[in-house]
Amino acid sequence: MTKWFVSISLLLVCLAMIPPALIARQRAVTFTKPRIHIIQDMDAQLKFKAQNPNTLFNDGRSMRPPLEGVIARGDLMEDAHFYKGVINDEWATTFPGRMPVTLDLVRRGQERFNIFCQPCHGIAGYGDGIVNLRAMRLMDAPLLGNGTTWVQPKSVHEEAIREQPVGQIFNSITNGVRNMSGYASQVPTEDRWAIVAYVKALQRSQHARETDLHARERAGLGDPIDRRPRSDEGGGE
């Protein structure tokens, strides 16, 4: 093997190490200038960010102070019961006055629940929605499931959730909880309360008490302990 071949081989190896070394440096070192950005999208814009200087104004600031004499008008979100689900810094146990619980409200909540909540929590709220089923199948796949984890969505019928005040459930929908993201940006405040109403209806439907029925309805239930067949049903000796 000639010396020139060895020299060229070493040179090529050294040149081949340059790109990985540059990439590693780019990932490890902090720069004051932006990195190479081939596809700009809308990331690079002519704008003034907070705390940056701006020579357009006499004080040289980008952030502008409030105008003198300006008074805010309209709904200032001062109703903590409606917007935050709290009363006197505690979770509200009642619905806001502007959101009376009616059949129309529950039906609206059912519609919104089926759109935003059902994919994860399931149609009956047991945490068995299609997203969970899909994730569980992926977890069982030998290639996709290796090294990944999945936390099943909560069932709204768990005792701890059934005991939560309506304000706390509203807060969970608004701001999210644990792995669940908040839906304040997607679901208006009124619809979030409608979803709360439907969730409470779901919980009652799966944990109904005999006292929830009228007297005439309870009379038609018979004795829940006596399961012996009646004479007209056969089965007698």
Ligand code: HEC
Contents of the next structure:
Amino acid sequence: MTKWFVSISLLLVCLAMIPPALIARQRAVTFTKPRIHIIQDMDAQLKFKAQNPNTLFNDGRSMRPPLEGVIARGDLMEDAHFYKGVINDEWATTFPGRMPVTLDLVRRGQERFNIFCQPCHGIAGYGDGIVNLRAMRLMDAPLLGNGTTWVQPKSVHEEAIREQPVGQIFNSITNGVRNMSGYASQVPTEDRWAIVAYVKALQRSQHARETDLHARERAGLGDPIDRRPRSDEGGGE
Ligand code: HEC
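Structure of the form predicted in complex with heme C (previous: the form predicted alone):
The complete assembly is shown below, putting the previous chain first.
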């Protein structure tokens, strides 16, 4: 009785191995023929692909050139100010006409900045985001750090970047700059301008002037602040 039981159990265990073995084989082996389609969905269909030859037309091409005199529908992207941040081959210093700078735009920019830029540049734009932090840690790790290089994201508060025209910042976001890649494919044009507005707001926030304050708030400040370094501070900020 027990002998039978053991033999049958063993046999069943062996049989149970077959389906997973078959599945594993299917996954590992390369097939040259398309798999059998029981349900004929749209995987297989008769069509001409862009670069394939086509005898239907005299020039033998599948891809048809536009007819003479055809004009594009929609935006031709001729507005260099809006699409490239450029006016007369110079970086635009103003926002494009269709992007009036409103509080809503800056808010949208803040939201987008916090999604797309903050991981590297940090919440306040000092180049101290979490990705940078992690990269620096990895560089310090005894094994992982070997041969790894990392270019730190720039602080948007650096003088050279504070002085950049809005068009140039827009271009850095669009096409990337040196080691930073571009965000044109991920962030639509309008949002890139919104981010520029927010970067400008961030920069201003760290270099605010007393004249930025409302007269009422300024009154509360009392005498203008003496910003000259005191002699006992050794010339700090
Ligand atoms: C993956 C990390 C990363 C992300 C995300 C990122 N940046 Fe950068 N950014 C960098 C690095 C690195 C540099 C410095 C590149 C260099 O000097 O080679 C840089 C440089 C810059 C500069 C300075 C350009 C100059 O002229 O020197 C600006 C402005 C900037 N980034 C803005 C942004 C904005 C706005 C976003 C969001 C849309 C963003 N970055 C997203 C890594 C990043």
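Small disclaimer: the values here were computed from a predicted structure and weren't measured. Each form is matched to the other, and the largest set of C-alpha atoms that superpose within 1.5 Å is called the rigid core. Residue numbers count along the first chain shown, from 1.
Relative to the superposed rigid core, Q168 undergoes a CA displacement smaller than 2 Å between the two forms. Its Cα shifted by 2.3 Å, L67 is compared between the two forms on a rigid core fit. With the core fitted, the CA of N54 sits 6.9 Å away from its counterpart between the two forms.
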